[in-house]
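In structure tokens, one chain follows: the form predicted on its own.
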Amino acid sequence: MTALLTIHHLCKTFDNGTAALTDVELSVSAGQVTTLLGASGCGKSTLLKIVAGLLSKSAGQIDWADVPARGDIGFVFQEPTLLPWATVRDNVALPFTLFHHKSPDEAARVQNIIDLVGLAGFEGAYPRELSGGMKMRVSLARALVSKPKVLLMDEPFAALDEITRAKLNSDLLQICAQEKVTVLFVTHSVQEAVFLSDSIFVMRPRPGRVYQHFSLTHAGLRNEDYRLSAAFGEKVREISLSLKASMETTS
């Protein structure tokens, strides 16, 4: 697989002296879902924000296969962060509004992405009228509407119930395959990581760094049958043990 993004010896120390990340090494392959897995405090979100350009790094290197242009990176945060006074349609179209981008196919693109995330019929609804899962679908649509090459997702489904979360996991795989977007995903759920990912980097804390890397192969469709399969259960067990060991490692 071609590496779209490669990170070398990346470090982040905040102004108060807290070392959030040290010597992080990882790569993200084009067209795949790569997941950063770890407990709270291991620097997953910090790393994602550095990749997005929302935080500066203290040291190290971030190499892109192609220099990302504006709109090449989409970001889905832990909270939907929707404009409460705007409709679903206007929230999804927000990137076009902010970038003062006007094109004849803008309205069609907004409608197409609303349809794709399963919100057809709710274009005129306001955030207060939506469930938690629907709000996250709006956030996902907003991140995808400008056709980014890379989608960064920071524990977007953590606050949702298990049934909604599982449905969004399945839908995310279909949506990203259709949109041909590369995903860098952050989670602390082993089950979510195994279901979604082609590649998992288990991180350990204080300071955050990569503990172990797993490349996953999925035989057949990733669906409810896969969740109940022996292969899924064994991989969850293997990575759970790695995550446990990463928390016990002190050097």
Given for the second form:
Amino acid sequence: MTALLTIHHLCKTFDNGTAALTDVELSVSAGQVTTLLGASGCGKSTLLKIVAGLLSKSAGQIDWADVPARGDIGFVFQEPTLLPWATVRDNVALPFTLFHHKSPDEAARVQNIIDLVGLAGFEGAYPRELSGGMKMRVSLARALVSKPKVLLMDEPFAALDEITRAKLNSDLLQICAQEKVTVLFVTHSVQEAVFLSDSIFVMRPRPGRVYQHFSLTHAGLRNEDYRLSAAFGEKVREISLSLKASMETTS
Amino acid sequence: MTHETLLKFLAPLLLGLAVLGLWEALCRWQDVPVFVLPKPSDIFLALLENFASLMSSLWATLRVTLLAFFTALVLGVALAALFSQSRLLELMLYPYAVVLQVTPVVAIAPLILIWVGFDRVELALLILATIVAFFPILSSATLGFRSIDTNQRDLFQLYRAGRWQKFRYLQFPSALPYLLNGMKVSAGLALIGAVVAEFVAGSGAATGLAWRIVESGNRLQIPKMFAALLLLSLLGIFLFFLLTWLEHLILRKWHESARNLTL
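Moving on from the form predicted on its own, kindly provide the form predicted in complex with its partner chain as a structure.
Full complex below, order starting with the chain above.
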């Protein structure tokens, strides 16, 4: 599998002297879902923001297969981060508005992606009229509308209830397959990581670094039955043990 | 109209009518001299008798108030927008804006009158009322332009939005709730500024409601004085409700503050 981006010896130390990341080595394969899994404070979100270009790195290198242009990176934050004064349609169309694109193609693309995330009929609604899950779907649609090469997701479903979260996990897999987008996902939920990922990097904190890497293969459909299967449970157990060990190594 | 809305209008109205009734009864019962405290009926009669001159004065005060308010709005928002683009400019100019705010308008009014000239007293009134109305707009807009959610800022950075795009699509709409609140305060202060400036200008050069109050006081026409005061209060209430309605109109679809706005 071709690597979309490779990270070498990446370090991040904040201005106050806190070392957030040290010597991070990982690669994200094109077309796959790669997950950064770890406890709070292990630098997952910092790493994601460095990849997005929202934070600077202190040392190391990020090699892209193709240097990303404007709109090649989509970002879904922990909060939906919608513009409360804009409708669903205008929120989803925001990247095009900022790119000065106003063609009929873009309007069709906006409608298409709204339909894809299951929000048809809510185009004129304002964020405060939507549920938490629907807001996150708008956020996902906005991140995907510009057809990004990579979608960065920073614990996007952490604040949602378990049922909504499971539904969004399934929908995310379908949407990503349909859009053929590479995903770098951040979570602290082992179940979510195992369900979504082709590749998992377990991170350890203080300072954040990669502790262990897992490549996953999923036999058959990833649906609710899969969550209850012995194979799924075994993977969850294996990765949970790795996560536990990463914490013990730190302390 | 719901029961709750009806109550919102009726409760203060009934209380006002009861107070007026009590006032009228007490004045009649105690035979209070009209130059000490006129009865509401005397004030109403004075309002009818002097309707034309009071309305002309009301218009003069309203004109200065509105002009001062809009001037303060344009200047305040423009300066706050500049502050949002340049921290250095904000550090340089904000302390002087505070100085302008804390200096009593009564103290600088004579100076402004001398500079502008008594033949252009309306311009002096406009300047003084603008000075008073300016600061709430500046401070609320500055706070609003600065109060941007970190993730929203990151989102705009991710899509490489330019300064103007950030201002137009993010900072300005984010600042609207703050700005509209500042506008409500500013409109009230513009009226106060116009009245204070008229008091200071005095001597018949001004023709607004404040001058009518001074004139009536000097002539011991206390009912007319109360009538002018009543019009001033009504003007203030009108401006407040107008801006509350505007706030409701702009924010009702998306901002929590406008959800249960008291109109």
